[in-house]
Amino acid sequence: MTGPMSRTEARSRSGNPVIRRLSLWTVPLTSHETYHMAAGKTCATVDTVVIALETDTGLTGWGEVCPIPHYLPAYANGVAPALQEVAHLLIGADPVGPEALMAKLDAWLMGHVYAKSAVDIALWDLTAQVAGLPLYALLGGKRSDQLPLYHSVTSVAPDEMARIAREAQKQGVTQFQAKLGASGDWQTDVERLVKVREAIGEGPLLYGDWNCGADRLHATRVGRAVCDRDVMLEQPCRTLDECAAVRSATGLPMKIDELAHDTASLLEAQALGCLDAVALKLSKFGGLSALRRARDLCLHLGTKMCIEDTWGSDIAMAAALHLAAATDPRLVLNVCDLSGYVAPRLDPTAPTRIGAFICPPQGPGLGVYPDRDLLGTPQLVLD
C-alpha cells in the first residue's frame, strides 16, 4: 500500500505549486460615514478578514471576507475556526482548479460559505497567477474595460439623502441605491424616495433598499405611493413570497439581495416573478466558483446583475470586478467600489472610481497586492 504523497512528490507529479501556509489577519474597516439601514442595522467600523495562501514556489493567493454584523448568518470571528477545520485539506494541496479543492472543503465542513469564500478567492488568484493571466481571462474573458457603479445613500433624513445623491451625481454617478426603513414609518420612506428622485431628476436609476427590514404592508404602501416616480424596490421583506407579493401589488420592478444565495434561490425568485435584478455577492454564495455558476444562470434567465460583495476592501472588490468584467455588459446592472467606502485601503494602488465607472485590475491573478506592513503580524498561521 502506498502512503500519502509528500509535498515534494505532489509538486513533482502535478507540476503546480503546493500550498504551504495559510495566514489570516483581521482588519477594522471604517466607513466614510455611518450607514443606517432598516431594523436598526448600522455599518460604521466592521472587521474584514484577509487570508493569504502561500505556496512552495513563492506565489501568494489573497482572499477576503467582511461580514456586516446582524446582516446575514455570518460573522468575522467565525472565519478563523472554520478555516482551522479545513486547514489539513489546504496545506499540501494543489491550488490550481479551485472547484476541485473547494468540493473537498464542502464535503468536510458543511455550510460556513462566508468563510470558504475567502479561500475560494485566494485559490482563483493562485490559479490565474500560475496561468500568467488576469483572473477575468479564466472567468470568460474580458467583456468590459470599465464597469458602471452605483452609489449607496444611507437611510437618514430625506433632505440629507437628497443632498448626498446630488453630490454623487456631480461625480458622474447615474445609479443610486437609497437605504430605507431606518425611521420605521412608511411615510418617511416615501419622502426619502421622492426627495432623492427630485434631486437627481428623471433618467438615473433609483432603487429603495430595505435590507429585509419592511413588512409586506409597509413596502406595499411605499411602493404604491411612488409608483409614478420610476423607482425599483430592493429586498423589502424576509421571504421571497412576500417580495413577490409586494412586486405584484405595486407593479414596481424588484431586486433581490439577501435571499439570493445559491442557484436554487435564484430559480425560486424567477418562478415567483420577482427577479428583475439581483445582487450577486461573493460571501453569500461562497466565493467565485459558486458566484460564476450563479452568473451563468442569470445570463440564461436574462436577469440584470449587481456583482459585488457584502462589504470589504480591495481584495473582495477585485474578485467581483474580475467576474463583472467577464460578464455580458448588457446584463451587468452595476458594481460597487467597496474600497472607496472604507479606510484603510488594503492595496492603495488598486482600482478606484473614475466618475461613474471603475476598471478591473490588471496583472496576473487578482492584480491586487495588499500592504503587509499595514496588515502587521498575522492573527493565525497554519502550516
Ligand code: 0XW
The other form holds:
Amino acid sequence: MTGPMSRTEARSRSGNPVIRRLSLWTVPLTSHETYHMAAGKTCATVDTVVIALETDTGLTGWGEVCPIPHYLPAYANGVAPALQEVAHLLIGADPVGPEALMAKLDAWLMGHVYAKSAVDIALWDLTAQVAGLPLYALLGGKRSDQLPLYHSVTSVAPDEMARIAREAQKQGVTQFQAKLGASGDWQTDVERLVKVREAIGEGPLLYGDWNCGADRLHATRVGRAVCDRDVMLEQPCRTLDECAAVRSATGLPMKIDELAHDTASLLEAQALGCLDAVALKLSKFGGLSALRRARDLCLHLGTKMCIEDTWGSDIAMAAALHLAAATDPRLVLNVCDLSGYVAPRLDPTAPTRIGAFICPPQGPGLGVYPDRDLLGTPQLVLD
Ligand code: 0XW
Ligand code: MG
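Can I have the other form now, the form predicted in complex with this ligand, not the form predicted on its own?
Every component of the complex follows; first up is the chain already shown.
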C-alpha cells in the first residue's frame, strides 16, 4: 500500500521524513566562451537537469546532472525516463542514509549512473539537512577551508591558449588544463603545451587533455617532444592499455578521466601504472555515494584527485566541493569552478572563486538555494 497512511507509518517507524515528490527541470547552460575539445567537439549550450526531492516535513533536496553527450555515454533527455522507472522506489521512502535507497534503485534498474547521480546528490542533501549539518561533515569532516581550482583552456590556436592561460593566472590560478587535439596534427599540440608553459612560467601545474581523441602514435610524439618539460598528460586515447603505453613511452605522468568510472577501472589503471591522477566526476560514478567510495580507494592508492563533475552549475559543483573539502588535502589535486564557465547561475548566492580557490557552501545540507523563478514550472512532477 502506498497511500498517505503508509507514508505516515514509514515516518513514525524511523523518525525520519519521507519523500513526497520528485520535480525535474531542464535548464540550458551557455558557455561564456565556446569550449573546444579534440576531434571537433565543442560545448556551446548544454542542457543541465535539476531535480528536487520534497519531503512530508517541508525539506527540499537538490540534485543536478549535466551530461555532455559527445564526451560520455549520457544525455540530458535520458534522465527523466530513467527516474520515472525508479520513482515508485523514491516516493514514500526514507531519504536518510542514501546508500540504502540507492542500492534499491540499482537492484531495480541497472546502470544509468548519470541519472542516478542527481538523485543520490539530492538524498545526501536531505540527509545532511535532517542532521542539521553541512554535507562535508557527513563525508569525512572539513579538511580544507579553501579548495584549489584549475582552469581549463579551450583547444584553439596556441597563442590564444597562451593568452587565456595568462589571463587566468592573473586571477591567481596555478593549475591549467590545456585542451589538445582540435587541429588534428601533433605539432600544433606540442606548440599548445610549449606556449602555455612559456606563458605561465615554471611552477604552475600544466596538463594536456585529449579527451580520448589521440591515437597512441600522436600522443607519444607530442609527449616525447615535451618530455623535458614539466607537463602531465590526460586521457590521450580510448583505452587504458593505450594510455599506459603513452605513459611509459613518454615518461610523463598521466591523469585518467573518461575511463575511470568505478572502483574496478581505478584498480585497472593503477595496475597498468597510469593512475598518477584521476578525474572523479559525480555523474561518471553515480553520485556522491559512489564517488565517496572512489575517493577512499584513491586515498589508499595515493592517487591525486580532481573532484568535480562533467559540466553543470551550482548544485553539482556544491556536491563536488563538499566531498573535496572532506578529503585529505594532500591528495586533492583540484576542483572545477563549473558555474563560472556558464550562464545562468542556478543559485546566484552559491560560492564563487576567490582567486585560485573556492570554498564549499556553509549552510545545512548542500547549502544551495536554486532560483525558483529561473527554474519556473517543472517539466516533470512525480508524486
Ligand atoms: C569534462 N570537461 C570537458 C569539462 C571540465 O571542465 C573538464 C573537462 C575534462 O575532460 O577534463
Ligand atoms: Mg578530461
